[in-house]
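Have a look below at one chain only, the form predicted alone, in structure tokens format.
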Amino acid sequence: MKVAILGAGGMGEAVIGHLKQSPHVKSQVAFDVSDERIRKVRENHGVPGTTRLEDILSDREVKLVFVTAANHAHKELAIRSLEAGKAVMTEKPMANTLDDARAMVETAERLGAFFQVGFELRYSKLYTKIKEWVDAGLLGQVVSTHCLYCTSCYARDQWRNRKQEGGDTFGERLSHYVDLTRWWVGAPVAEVFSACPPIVVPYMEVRDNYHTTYRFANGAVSHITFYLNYGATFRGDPLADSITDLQLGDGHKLRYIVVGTKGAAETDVFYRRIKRWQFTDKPERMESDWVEKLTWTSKEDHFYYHNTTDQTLDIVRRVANGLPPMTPARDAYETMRLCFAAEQSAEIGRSVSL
């Protein structure tokens, strides 16, 4: 099939590379509003491009489009592509407003079209292992999770700093970790509360830190602590391993603790490890035994962390074979609803019921 990439920036170029690995993709075409980006994908990847969206939408050979443009463009690109009869994958966040996200889902449902949102952590080996343990009953019912995420701030000219283009930080940066928690707990969220200290990064139009708690309908509680300012500035040394040599121990953190009724698990991106504990209720006391530890190498980081490769290849396979999305768009919309609720709670200073 012929596949189109709408948005030829960094993420678009990554998807172009992934698509070259698929036996189902015969050709690609890129769209971007920038002539310079179109020139780059042609020269760097051998992929032709256009600055006219209509060239993509009117091309009957294009069966699938990947929306990899800036967040504010997602709604228009996705809806116009769906209405043109294309299968669509959209990067997260779905859109910068909940109304726009809902309109995208409703359009796909009305047309009976393929529409998947890019929550690639559901493909990443680090987090699918937790899901395997949950589904196998090794953790029991998940009752508590905590995500600690600390990283460096965006460069001053990044569109993610600007609310109109990037939307709020929660949807742009934290929607992955809300989605994971929903996936593991397996119950709807009843209440959200966010407490956000003052912004530290002076040029950001959106919040750069969060303390957010979700209470699920089944009693489970999840908390996300996020700092977009704490980690040392990563400038990218091409000779160094970015996780161990440049970021480990200098403030960068991305760790999950997941506690269930029968056991617990911990993931740590920067230490490259995942652990599992097993609980045993004995006469003297409940005992916890560390029973499993998995690690990986730096060459496997992509597949354990943000596995966009397998996500892209799976979406192409599904469209080529007439299969539905791995995760329904309505499910992804529920994740976005929780992100907007977290922002609303931070704004009004009290919890938001769902």
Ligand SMILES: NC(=O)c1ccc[n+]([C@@H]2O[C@H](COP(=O)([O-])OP(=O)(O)OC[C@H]3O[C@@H](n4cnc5c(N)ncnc54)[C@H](O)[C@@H]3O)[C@@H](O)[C@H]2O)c1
Given for the second form:
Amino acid sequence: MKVAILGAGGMGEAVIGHLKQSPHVKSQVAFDVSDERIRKVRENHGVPGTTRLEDILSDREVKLVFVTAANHAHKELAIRSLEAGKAVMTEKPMANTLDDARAMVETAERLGAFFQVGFELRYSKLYTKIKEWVDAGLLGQVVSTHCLYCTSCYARDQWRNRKQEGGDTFGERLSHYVDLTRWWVGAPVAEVFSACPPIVVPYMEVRDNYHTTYRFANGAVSHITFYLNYGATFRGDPLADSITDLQLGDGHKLRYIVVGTKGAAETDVFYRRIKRWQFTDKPERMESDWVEKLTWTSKEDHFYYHNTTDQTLDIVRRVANGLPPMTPARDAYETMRLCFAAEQSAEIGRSVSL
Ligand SMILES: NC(=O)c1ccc[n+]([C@@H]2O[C@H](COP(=O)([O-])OP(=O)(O)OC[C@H]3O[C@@H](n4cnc5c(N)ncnc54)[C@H](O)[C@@H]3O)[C@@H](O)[C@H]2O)c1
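Shown: the form predicted alone; wanted: the form predicted together with this ligand:
So here's everything in the complex, that chain up top.
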């Protein structure tokens, strides 16, 4: 099939590379509002491009599009593509407002179209391992999770700093982690409370620090702590697929603790490890034993962390075989709803019921 990339920046170029590995992809075409980006894609990948969206929408050979443009463009690109009869993958966050995200899902549902959102951590070897342990009952019922994420801020001129283009930080930076938490806990959220300290990065138009707590309907509680300034300044992309040893101990942290009624797990991206504990109710006391530890090499970082390769290949395979998305669009919408609720709570200074 022919596949189109809508938004030929960093993520668009990554997807172009992944698509070259798919036996289902015969050709690719790129769309971007920037001539410069189209020129780069031709030079770097030999993929032709256009600055006219209509060229893509009217091309009947294009069956699938990947929306990899800046966040503010997702809604229009996704809806117009769905209406033109294309299967659609949209990068996270779905959109910069909940109304826009809902309009996207409703369009896909009305048309019965394929629509998957880019929560590729559900393909990550690191986080699917936790899901395997949860599904196998090794942790019991997940009752508590804590995500600690410390990174460095963007350069001053980045669209991500600007509300109109990037939307709020929760959607742009934390939607992955809300999605993972929902996936592991497996229950609806009843309430969210965000307490956000004053903005630290002087040129951010949106919040850059969060202490957010979700209370699930089954009693589980999840907390996300996020600092967009504590990690030492990266010279490259803070979310680069290859996590270098230089990042160890320099303030960057991305760690999860997941506690269940029968055991617990911990993941650490920068130390490249995942551990599992088992609880045993002995006559004298409950014992906790560390029973499993997995690690990986720097060459495997991409597959253990932001596994966009397998996500892209899986989406193409699904569309080629007439299969539904890995996760229904409604489910991704639910993650977005929780992100917007966290922002709303920070805005009003009290908890939000869902
Ligand atoms: N899943 C992940 O972990 C992950 C990682 C990085 C980026 N992303 C997402 O991918 C998307 C792109 O991010 P990026 O890092 O490639 O940013 P980028 O700045 O490198 O590229 C953005 C591109 O969008 C183009 N663009 C802007 N407005 C457009 C429009 N109206 N129509 C078409 N193109 C338009 C820009 O010209 C640019 O080429 C964002 O939504 C981002 O959140 C996801």
